[in-house]
Partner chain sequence: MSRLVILTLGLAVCFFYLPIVVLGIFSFNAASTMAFPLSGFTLSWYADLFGNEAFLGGFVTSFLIAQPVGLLGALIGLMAALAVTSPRMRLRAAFAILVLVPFLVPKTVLSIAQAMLMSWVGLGRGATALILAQTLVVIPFTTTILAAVMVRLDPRLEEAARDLGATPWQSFRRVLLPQLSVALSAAYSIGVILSLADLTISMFLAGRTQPLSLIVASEFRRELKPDLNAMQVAVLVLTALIVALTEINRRRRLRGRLAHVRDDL
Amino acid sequence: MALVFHRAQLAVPVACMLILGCVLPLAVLVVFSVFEVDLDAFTLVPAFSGQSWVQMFTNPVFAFLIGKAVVSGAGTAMLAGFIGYPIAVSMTRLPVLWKGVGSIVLLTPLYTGEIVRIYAWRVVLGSEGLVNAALKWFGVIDEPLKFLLFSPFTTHLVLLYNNLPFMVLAIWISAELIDKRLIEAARDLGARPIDAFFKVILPLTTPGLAVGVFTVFALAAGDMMTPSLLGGTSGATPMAMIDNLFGTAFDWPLASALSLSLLVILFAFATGFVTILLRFDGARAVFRRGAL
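Can you show the structure of this one chain in the form predicted together with the partner chain?
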């Protein structure tokens, strides 16, 4: 048989790279998690020890941190969904020529570095920052509001800021795929715009919403820099703990066990949210028609 080259075969080298560079390091965590550490020689000793897993399950701080990341990610995803919908639906109403501009305006803030964004929000929310100065100017407050910076409020505002574009993009794409005649038909039959939204647009965009929720949840729950640089005392995350165990404490087995637990739990929750969203009738209708 002659070997015929086909472009589907290009998947092989790419898959090898991704497996070697991403899947293998994550899989090796399983091995590292049962090793032991020789603290005198600062080396990792191959062993079959359940010690790190015992610590993982008995010390409540780890479960607490992972739980906090899940709540934080889910909260951000929900907020992004509520705020993202009006923006995405508005974008579908733009004239065609403006849609390209709209997507650039939407995506450009994503390209600024994490550190730039964090830094900019510190300037906006600080005690002598933009918000406090403006509130003082209008005489709303006498003393600067302290909760604006270094609090859970700050963390979630910036997590929302970082991830909202992904949500808008996901909903926008699926809203553009809706047959406009369905909306027109609804309006012709006497539906108010708000009814047309809840009866037509919302059900048919649930697949987009599901993609958005999955993405925003994964990114927000996995963000370390934003909570640690803007969250103040509330900024502890499982990622910062892993960083600490890896870098400072040299407890690689525990760092591995915590990383694995975090990945499994985040993935379970993300899949759970998507499954729930895709149960809605609208999502099933979209898939039956093969529009996605």
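Can you give me the structure for the form predicted on its own, which would complement the form predicted together with the partner chain we have just seen?
Below: the lone chain, stripped of partners and molecules.
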């Protein structure tokens, strides 16, 4: 006799994985955040104190680091959206064979590790790197450009490079799902290409754009290696602070409070963006079709 599973039953393994991989670690962080540290014995004391949270909200350094991460992530997501959107929409018009080639080219940067990509950029942008060497050869500069390496410019350039494929993929998948007859109908009714884009294509690809923006925001805001290795004196991040607090400083309560604060900000960003997203009629139509 064939077994028939309901949707609720199929969701049980996923729910168990979410509880073990997400809810349980968050609960551990919440518990650790109200502990205290005995530095003499290097142990955690379950004192149920709010000292770490008080320090978290009263020390301006943490607010600065969190704000810096949020601004960096949001800026990278916006740039990735502006650059990645036309690339993704253009890829939908390619023949099937060239779509495969395009996806391989798009994912090529992800075939290597993050450390390899970072050091490759250091070779390209260094004082004796390819960019400075080329500018010298053409007579554009007499001395190497210092801002090309170990600066906020380098950090955001590499963050954009590393995360742009995720934006393009999210928008590309969303654009591929658009019924081409809707675009043809808009043009038959006299809509100009720019009108068809803003009234048909953009609203229907908003869900993919939302996924891409949130993915790039989360990855860029939570990146620790790129700012640390390419940002120079401006490379301080809350992730590096969390790593230091958990490791060298052995201040797990403060590290837990800082980690939870970052997660709350990311959740707030996602909630706000989804709220704005649901105002688009095209996005709601996509959601309703997916729920059927």
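Numbering follows the first chain given and starts at 1. From a predicted model like this one, the values you see are computed outputs, not experimental measurements. Superpose the two forms; the largest set of C-alphas matching within 1.5 Å is the rigid core.
Once the cores line up, the CA of residue 193 ends up 2 angstroms or more apart between the two forms.
Superposition of the core reveals a Cα shift of 2 Å or more for residue 203 between the two forms. Superposing the two forms on their core, we find that the Cα atom of residue 22 is displaced by 3.6 Å between the two forms.
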